[in-house]
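A single chain comes next, written as structure tokens; it is the form predicted on its own.
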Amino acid sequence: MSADKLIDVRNLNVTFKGEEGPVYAVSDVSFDLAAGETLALLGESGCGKSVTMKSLMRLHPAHKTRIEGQINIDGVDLLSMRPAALSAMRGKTVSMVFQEPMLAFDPVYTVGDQIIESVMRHEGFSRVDARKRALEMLERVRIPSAAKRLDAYPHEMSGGMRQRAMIALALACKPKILLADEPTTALDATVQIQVLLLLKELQRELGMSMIFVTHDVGVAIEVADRTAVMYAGRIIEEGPVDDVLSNPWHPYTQGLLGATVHPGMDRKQALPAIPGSPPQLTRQITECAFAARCSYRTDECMKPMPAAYQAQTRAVRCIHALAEV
């Protein structure tokens, strides 16, 4: 693992035990994250983005989950870590902002108590000093009347305020890596922009690396250096965000961009939708999972998928794209 690579994932497979058999949620996923870099995981709901993020902290229930491959975080093999070491890593080396803070916060403890507990656990602070850090973080994420909100319960805050409090909790121990799982999905447009700007500002201040999960192309452009597009549990295209979104190679990426509203578009113009639905992941898909929805499909697409084609800073898994590039 390169010294500047904080995350190095190779051939990650995540399989869940379902009532009707295994669910192959993530298949053969590889990516890395450099120090100070932001990677956007882009794709529609159900493509494996959140499953991948939770795997980086081993948050899936062990008795229902099989994880295979390699996950190295800050030079340490995550999959071989014992529970005590894993607990020490969470929140300190890697922290996560969850999609729905109302579900992530414990409703019977105040927001301040939950931040204080994390700081005492990872930093070894006294309760008095941990409370000062908690107040500092609430002020840093610009929560109004931070001292008062420190003693508020999650249900006493608005959605935007809870999201900011979740960011404060995630950053309270100054982690090297932040995993942000669609942290702006439930917010209105104005608050969404504020949260995105706040995350970028805090990232610069703390020198963090970040993985930002989103299905919103506009968000990916705003926050990311690189993007990895996921479909049916696989990364099907990857590269610098400007390159991928200005010149997408994979037909799925092209479809995502085609279904996105752009400034200056005619309001009466219908957005082209990608036909069909994503495949069920109850079997291991070896062929191109997008083939059934793709206008470029040929018989070759139903054969085992080739390895990703690498071209300088970009990668793609599609035989049609290979013919084009």
The other form holds:
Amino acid sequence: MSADKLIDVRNLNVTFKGEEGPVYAVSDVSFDLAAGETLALLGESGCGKSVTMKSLMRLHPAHKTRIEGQINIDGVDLLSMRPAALSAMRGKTVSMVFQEPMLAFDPVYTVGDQIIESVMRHEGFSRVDARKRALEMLERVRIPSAAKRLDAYPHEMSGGMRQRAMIALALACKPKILLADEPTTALDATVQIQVLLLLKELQRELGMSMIFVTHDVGVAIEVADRTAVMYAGRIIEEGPVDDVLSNPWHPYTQGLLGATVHPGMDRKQALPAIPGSPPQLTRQITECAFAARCSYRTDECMKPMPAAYQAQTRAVRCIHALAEV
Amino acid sequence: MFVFIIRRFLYAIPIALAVAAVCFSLVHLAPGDPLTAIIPADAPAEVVIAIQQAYGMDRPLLVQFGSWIQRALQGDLGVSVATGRPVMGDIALALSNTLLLAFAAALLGFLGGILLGALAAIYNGTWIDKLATALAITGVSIPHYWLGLLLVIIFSVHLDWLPSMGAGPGGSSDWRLDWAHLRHLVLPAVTMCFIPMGIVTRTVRATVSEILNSEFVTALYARGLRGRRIALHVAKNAAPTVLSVMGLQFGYLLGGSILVETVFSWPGTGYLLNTAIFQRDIPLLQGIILVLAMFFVGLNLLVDVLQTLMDPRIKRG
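With the form predicted on its own already on screen, would you show the form predicted in complex with its partner chain?
Below, the chain from earlier opens the complete complex, with every other chain and molecule after it.
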């Protein structure tokens, strides 16, 4: 485990205790994040991206979740942290931007009060100073007439403005790491770009690291240095975003890119889709999780998977890809 | 905000008028002439007419209604047929006793309900939740007059700890804050607190567990907030819903205590209403119903205004 990593996750398993047996939501996930770096967690709905993110702040209800493995955040072992240290870390060292700002803001508190509350909690500011910081943050995310918006309720703002306010809230205590859980998915296309550019700019100014969860390949290319592609609770391919997306090794990544609209495409041509659907996670899958849908499948694929194959900056979990490289 | 309160207040006026009309028409809906109770059966016709004129019963209905409203607005609800005393004085005294009982029952019921409901929501699915829910269902299901009788048998007859009759020692009906009077309050208040407690428990449990499962609570944890701060957020979100249920329950406590007041001979409006019904004392009956109904209208108004003050999402004005 290297010390210069802000986040170091090794062999993370997240299991939910459901009423109809356990759900293996995340299996054997390992990744790391260096200072100033942006990692895009890429994958379809239900592949475990958000579950992985929430694990990084231990936000899952403790009595219904089992988290195994190693998570180191800024050199501290997250899974053995006491509640007091954990809550001091949340929002200060690591901060999160949620997908739906309408749901993530408390509806009966003004936006300003929620930022002020956070700043007073972590920075030990007086109310007056915290209000100054809140105003400064709203201006920083370029919310028009910020002083007025400080006393607005979340429902009084537009979707784009709400997400800017959410970003202001997440960055108010100058975190080292920002976890962004599909922050642009709920926004319309033009606002999406503005928010993406804003996030990148703020990241540079504050020198933050960022993990960006998205299902949108275009967004991943736009923001990330590296990407980790997730499928059925596993990371199946990882590497520099340009390499992975220009020359995908894993059949799933290839399929995902094949199913993406890009400029210069023939309009009459049907968009190719990966046949079948992802496996149920109610059983522990030891073989390749993608095998059932894979056109390269052989008998070997149904045997327990070996560890991910590492090649310099890239890693992949496919025995056939190994042979090719 | 001020505009909203004025407007909400204006809306209450037609409701109040309609309620008054129903109260007034009671006289004519009830079988038999309201004056039969005081007119001897063998009275000559001219005496009957004279009495009718004295009570204003010979004028057109609408005129009677108008003058009744006019006098009611001045605090004059007429004279009791049975006692000859002004109805307003009797009602005012009874109302103070009923309010006292309702406040005591509401205090017990609401505090108990909030506590049980919050515990049930926090420990959702555990034995604490099941116990609280069972208590809530029991509280709502037990007929309160039966519970009252049971408590009388246990605590008054067998244990002889608490009195079972009246609002004070020696049947005194004016209230003072001392143990001699408080003792009389205990059993009726406990009897009456069970239904509001059950209903508030269920409301708080449902509201709070929904809030606890919402994403913004996860987001609050993600900001590093803990225990008391989060409880504050949850309480502020739950308050409008819980408050409106409490307002309604308080209204029921005011109007629905007839049986309990009768069981404990508590000199409140319910007891008075019971007396008025049995004595066919229509002016008294009208007066009590009107006053209780106005309290209900006023209470709803108050809850609406408070709700709007607390939840910024409810449109104002």
